[in-house]
Every structure is written in C-alpha cells, then in structure tokens.
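Below you'll find only one chain, the form predicted alone, shown as structure tokens.
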Amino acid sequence: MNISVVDIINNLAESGRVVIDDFLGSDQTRKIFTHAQDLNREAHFTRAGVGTAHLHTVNKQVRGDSVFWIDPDSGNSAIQSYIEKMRNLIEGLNRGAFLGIKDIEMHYACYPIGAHYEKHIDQLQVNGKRVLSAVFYLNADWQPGDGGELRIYDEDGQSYEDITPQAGRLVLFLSNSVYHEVLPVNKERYSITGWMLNQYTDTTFVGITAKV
C-alpha cells in the first residue's frame, strides 16, 4: 500500500474519495482474479440488481454486471489475504477517524463486454449502514481503450475523475454522497466491490452453493 492511513483519512475528508495503488501484492491479486474467473465459469455468478428487499429490480439498462457474494468467514486462502488487509484498514480508520465501522460485505463483480453501471450513490434507501464503498480491481494489464473506468463525480455533479481499473488498485469513497458510474467495458472486467458498515451485517449471501 502506497499511502498512510492518515493520508487516506485526509483524502476522504477533503474529496470524499481516495485511490490506493498496490493495496495487495500482485501474486495475491492474481490468485483472487483466477478464483473469481473459476466461479464465473462454473455459473455461480448471478445477474446484479438495483435496490434491496422489495425494492430490488434487475435492469440491464441500468447495470450489466453479474455478482457472487463473498462469505468473509469462508476460509478460502485466495480471498482471505484481501479480507485480512481490509480488516486491518478498518481498524486504522476507526482508530484515526472514529468512523464506527463494525462489519464489511462484499461481492465479486464481473462486467462482460458492453456492460456499464449508470450514475448512482451506494447508500440504500431502506437503511443507512454503508459508510464507505470499496472497489478492488483484479484484471492485470488493463490498457487504454479497454474501458470500464470508474467515473467519480465532484460535489457539483458535473466535474469528475475517471479512475482506471488497474489490478491491485483499491478505491474508497463515501457511500452516502459520492455519485459514480462504471463506463462501458470493452474487455471482461473483474473486481471486488464492498462496503464498510456501521452495523453488523445481516446479509444472506447469494450464490454460496460453492464455498469460496
């Protein structure tokens, strides 16, 4: 990780977002990438939707990715390195900024060619438990023209920053206020998308017919 926890907190306070390169080593990132690909090939991913509970809908025109919810206690060696690093980061954020983060939830996301996700914020209407959103990119050798950038908007809603989905890169941003979108991808794109929560999760993991 190329940035201190203090700098992460300062960036979040100033702009609502921070980009952390080399969050995890290349070998560990590659193992996670392979794990996600294997699960997708074995048809364990499901079409992603928008909203939750009775508000949940699937609309390919809004978002076109498929997901596999990750059980943080699964014990799979590929994903545990990431989960451990995230929990250490949460400990530092709570100690330095008193964020009151109690838990995490996360899923693999796969964007097939042509898929995108329209502009939105991550905080759900039915509860306010998401504090920080976290996106960790898995594809190695992502090239200009491959698309799939994360477009994060400034407070004015007009200016923005496009963040390349580079392997090993973690992007953190405020879940309740930062508008963002995923631009159309020209090559299949994998990531881990997750949220740091101010409540203990009651998520029923989707797709855990194969233990991760």
Ligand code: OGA
Given for the second form:
Amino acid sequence: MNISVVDIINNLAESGRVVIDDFLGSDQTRKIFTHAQDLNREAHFTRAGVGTAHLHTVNKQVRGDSVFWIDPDSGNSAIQSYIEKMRNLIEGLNRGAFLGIKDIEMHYACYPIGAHYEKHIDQLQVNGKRVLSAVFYLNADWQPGDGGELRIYDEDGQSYEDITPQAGRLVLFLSNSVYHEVLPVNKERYSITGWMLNQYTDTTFVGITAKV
Ligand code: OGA
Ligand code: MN
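Can I get the form predicted in complex with the ligand as well, since the one above is the form predicted alone?
Starting with the chain above, the whole complex follows.
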C-alpha cells in the first residue's frame, strides 16, 4: 500500500475519493483474477441489474457487466487475504474517521468487450446502507487503448479524473454522492466491487463488532 490511513481519510474528506495502489500483493491478486475468470468460464456470473431490490431491471444500455456475489466463507485463500486487508482498512477508517462501518458486501464484475456503465451514484436511497464503494481491479497489463477507465466526477459534476483499472489498485469513494461511470472496454475487464455498509448483513464478511 502506497498511502497511510490518515492520507486515505484526508483524500476522502477533500475529494470524496482516493486511489490506493498495491492494496494486495501481485501473487494474491493474480490468484483472485484466475478465480474470477474460472467462475466466469464455468458460467457462474449473471447479468447485473440496476435499481433497488423492488425495482430491478437488467438494462444493457445502462450497464453491461456480469457479476458473481462472493461468499465470505469462500475457501479461496487469496480471497481470504483480500477480506483480511479489507477488515484492517475498515478498522483504520472507523478509528480515524468514525465511519461506523459494520460490514461489507462484494461481487466480482466482468465487463465483456464493448460493455460500459453509465454515469451514476451507488447509493440512491436516502437512508441506504452503503457508505463507501471499494473497487479493486484484477487485470494485469492494462494498456491505454484498452478503455474501461473509471471516470470519477468532482463535486461540480463536470470535471473528472479517469482511473486506469490496473491490477492491485483499489479505489474508494463515497457511495451516496460521487458520480462515476465505466468507459467502454476493449478487453475483458475484471474487478471486485464492494460496498462498506453501516449495517450488518445476513452474511457477515468482516465481523467488525460482534452482532447482538
Ligand atoms: C459499480 C461501478 C466501477 C468500476 O459497479 O457500481 O461503478 O470501475 N463500478 O468497475
Ligand atoms: Mn458504481
């Protein structure tokens, strides 16, 4: 990791986002990449939808990726080390910024060639449970012509930063206010997309505090 928790918190406070490189070692990241590709080849991914659980539609125009929700008890050791890193990060964020994050939910995402995700925010409901979005990229050797940049908008909604989805990179941003999009990809693009939650879920991922 190239950045301290204090700097992560400062970046989030200033711009609503932060980029963390080498969040996980390259060997572990490669193992996770292979795991995701295997699951996708074995047809375990499903087309992603948009909207809430009550209003769920699959719309290729808006969002072209396929996803696989990760099981926190997955026996995959590389996934377990990723979860462990997440737990440490969340503990640091809670200690340093009183974010009150209780848990996380996460899925693999694969954008096939030509897919994109239109400009959106991740938390539409006023009292939703998503606090921070955490996208971790898996493709090694992502090249400038491969597309698929994460475009994150500033508060003014006009100026933006384009972030290359390269292996080992974790991007955190505020789920309820930061607009972002995924530009069309020219190469199959893999990530783990996660959301840090201010509520417990049915399946405890990081178990920050014991459930009552
Ligand atoms: C999302 C999303 C960004 C990315 O899944 O909601 O915005 O870079 N993903 O994959
Ligand atoms: Mn999003």
